[in-house]
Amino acid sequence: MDYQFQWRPVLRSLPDLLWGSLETVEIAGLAMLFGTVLAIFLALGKRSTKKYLIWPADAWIETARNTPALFQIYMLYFGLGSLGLQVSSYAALLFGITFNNAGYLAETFRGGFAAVPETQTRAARSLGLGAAQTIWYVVLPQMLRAVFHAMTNQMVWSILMSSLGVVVGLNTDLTGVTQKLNVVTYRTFEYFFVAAALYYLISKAFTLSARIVAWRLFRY
């Protein structure tokens, strides 16, 4: 083996590496912000007993977790270009990664919604709160309580997936940023094994303080 390693070029680069790491966490937040919320509404329409709110529930999880995540991003991009509806790979990405997660989630938030013991529901319907307030101040609290490690590991999820854009042309991102530094180096190696321990740190830090935030909310 003749590979000579440079690692010069990879360190002078860092901080294009950096900026495209900020994007990375970015496009992974927005899209686990945006995907729990829907992930909420389809568990609960799932949960529910009227048809209307089954069906479209059920499409969304079905295709979400039993279809590529790669095929999702396309369709967005190329599948909704073809049609004349022009999306950019950052929106693509966003908009992908959030129906992706919608889906996983969903099905992790029945689960937490079936850990509520019936009798919190009953319990706060006697003390005059409706079915909205009854959602909102006790059922949905226990229930993020019982899923919070799940949902940590669908925002490392999340991180990794975000490296998806690269095939829509997303260059800003942390993969996209190393991809064009190694078309214009060739430095293949070395700036794949920064940008992968890039990932690793991220991931890892996200993972800590989640572990720090279910310590100073759920030590009691």
Contents of the next structure:
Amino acid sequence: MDYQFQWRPVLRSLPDLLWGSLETVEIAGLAMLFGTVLAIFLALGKRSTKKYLIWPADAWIETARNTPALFQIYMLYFGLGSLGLQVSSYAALLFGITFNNAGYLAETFRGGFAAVPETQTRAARSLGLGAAQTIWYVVLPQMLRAVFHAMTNQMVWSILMSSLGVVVGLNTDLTGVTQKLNVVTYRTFEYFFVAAALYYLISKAFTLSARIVAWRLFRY
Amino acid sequence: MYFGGSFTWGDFQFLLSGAVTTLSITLVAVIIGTCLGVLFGLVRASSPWWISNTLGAVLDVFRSVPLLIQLVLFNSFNSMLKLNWPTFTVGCICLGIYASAFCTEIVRSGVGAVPQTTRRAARSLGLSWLQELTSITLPIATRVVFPSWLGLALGVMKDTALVLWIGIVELLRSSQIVTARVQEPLLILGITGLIYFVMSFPIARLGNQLEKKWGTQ
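Form predicted together with the partner chain, following the form predicted alone:
Starting with the chain above, the whole complex follows.
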């Protein structure tokens, strides 16, 4: 192999890469937050007995789960663009991942809701809580505890999926910054190797902190 | 046949040929991933903890780094080592290794689901290690993990969309090419999405049904 590794330009642009990492975490976190809220409504919609609630929830969940995430981002970026709605690549990425997260989390939450005994709901209702209060104070806390582990996995997915922004031209997240520097310097291997290491560190840091949070929150 | 606008039957055939590329990459990657995954999974399930954990940590890297970056790195390896493999091969191998990291955990959990007593009983009846593995452990484990494996295969199918970044014309990339000519992104992306959905949804359904059927026995 007569390839000359040149790590110095990569080290010099490490601050840029770290700022990019921050944006990656921001996008993944926001997409996870919006996705969780939407997923709760989707899961409730799918559990309801009303057809007009089940059908849209089903359509959302099955589309999100049966098409590639990149396709969903394309749909927002190019598809909405053709309707005259100009979507920035940041928004297309953020809402694309949100759409995807919501679909996957909805299925998780459906299982989580099923894990909360029916008697809990009835007990809460007979104590005088309203329907919304019952869900908010009684069912949701128990459901979120049951699905916490699956949610941390989804967050890691969210971090990894946020790398897709570069395909629709985002150049401010970790992959985007890496690609921008790569185009200028052509040190492809070095830059992407460091990016890979940063992604690894981000997802490991998140998994570790989630484990600590779970340990603090869920011990009896 | 005419779809409206300037989208022609030929364009649709072009999309279908992209879908064939998507499916062939999926097939090769899943075969590589399953073979390696079974091998690594068995090693992880039956070797001493330090081998098992080291292998686990190495494979975990492939699950913690975005596939897009793995593809770019693997592609630049290809040119650095002057292997001159076609991008199709690069894509298949990269996806295959990626899939093997997930398949390893699936196989490991499947082997773990076979009760130790069953395995010991087989050995005390005189079966050799290999016989016990092929006629007791693997059949039971396969039944337990088949739905997850199906899920993995579908996941790989959806992840093949990323190989467009290293220049392979698969379904999503071919939709871009058609869009560049026809200028109707929403229609063409809609058709593309429908093709993905048709390829994925029936198998996902089957997986769910098998899970229900085999889960409660």
